[in-house]
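Presented as structure tokens, the chain that follows is alone, the form predicted alone.
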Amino acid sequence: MSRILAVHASPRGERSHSRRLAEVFLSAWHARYPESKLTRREVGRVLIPPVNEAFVAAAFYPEPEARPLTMQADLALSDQLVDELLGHDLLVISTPMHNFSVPSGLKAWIDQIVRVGLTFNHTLDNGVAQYEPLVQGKKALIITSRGGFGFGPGGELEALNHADTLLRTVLGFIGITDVTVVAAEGEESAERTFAISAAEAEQRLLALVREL
């Protein structure tokens, strides 16, 4: 795990927990392997284009090694990114939930690196669309702040966290399967009660740098 690759996904700047949070593991994993590399994404704060009908036509062109220019330049931004995270051990993703799900900078990322022959492959089998993940040997830990509580794995709003879900789904379909999330809950509750859940995120934090 010597290259790391850091996402960071909320729109806020220095209010952010998640990216606090993020920085706690960060500042730890430096410390602890300071000739490590780590690169950071920012698409919180930076537009990430939504995916369009000319990236559509340019991914699934048939002959990719003789896509026209016009299509290359439709894919430079999709290539950097997908080259970015193959060149990386452990991709850290640092975001908040918002209204359920992911923010909208983090899910148009997801579409730009979800790349038929780069990522995933796909084949037909009698007819019936067959999926390969292509992206092997890497682990992935998500770094998250919620409003409410309960949101996590036995929580009585287990059903309504849509991030996790769909974080964990996608990475698992390009071949990352080795998934950790650590959330700290209750931003909208007292300051205290968020106070102690975002602590004992901390602690978390702090062990996985010894752990992963």
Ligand SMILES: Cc1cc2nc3c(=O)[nH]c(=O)nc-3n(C[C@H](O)[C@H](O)[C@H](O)COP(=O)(O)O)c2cc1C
The other form holds:
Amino acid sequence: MSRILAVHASPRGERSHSRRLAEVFLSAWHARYPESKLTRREVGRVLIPPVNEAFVAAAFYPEPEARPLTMQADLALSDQLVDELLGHDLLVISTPMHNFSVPSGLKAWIDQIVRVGLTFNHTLDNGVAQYEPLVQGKKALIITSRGGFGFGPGGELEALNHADTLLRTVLGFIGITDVTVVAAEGEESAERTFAISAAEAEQRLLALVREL
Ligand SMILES: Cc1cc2nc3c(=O)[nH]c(=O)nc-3n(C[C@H](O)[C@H](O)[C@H](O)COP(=O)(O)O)c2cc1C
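Structure of the form predicted in complex with the named molecule, given the form predicted alone:
Full assembly next; the chain just shown is listed first.
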């Protein structure tokens, strides 16, 4: 596992906890695997364009091989992001929870990399749509920070966590089913509460350098 794609989704820079935790993992990974390759993709502080009509027309053009040049241009960024994803073994996403889900930049990135014919296939079986994932052999690590507390498995607010479920569902849809989530919770609680949670997240991330 030598090629990491790190996708950073917080709109915050140096103050971002999810970014800081990601660096804990990435620098420990680099120390253990100095030959590993790291590519960063910023989606929180630069605008990833949302899907528009031109994108939909181009992405679902019935004969992809014969796509007109203008349509190819409409998919240029998406093609680049898909190639980038396919060219790495481990996807590391650092993201805050925003309004019980992920920030819009990360959602926009997802919409760019879920591409029919490239990351999933769509066929009809007796008129009923069937979907087939096309991405193989990759793992994902989600590193997240949340203001509230209890969004994790078995937590009081688990049912309100539409961030992890969205990411697990959409990554599974394209074929990335080995997904680990590490969260720091309670940034909006007492300082000590968050400090403990963040320290636990750091320990888990350091352990994952050996496990992933
Ligand atoms: C627009 C916005 C929406 C947020 N929504 C939630 C939320 O639904 N649940 C939650 O626990 N925290 C929420 N938060 C708090 C962030 O998840 C928290 O501050 C997190 O630590 C930010 O991560 P970062 O430091 O990497 O940006 C929200 C923060 C912002 C700015």
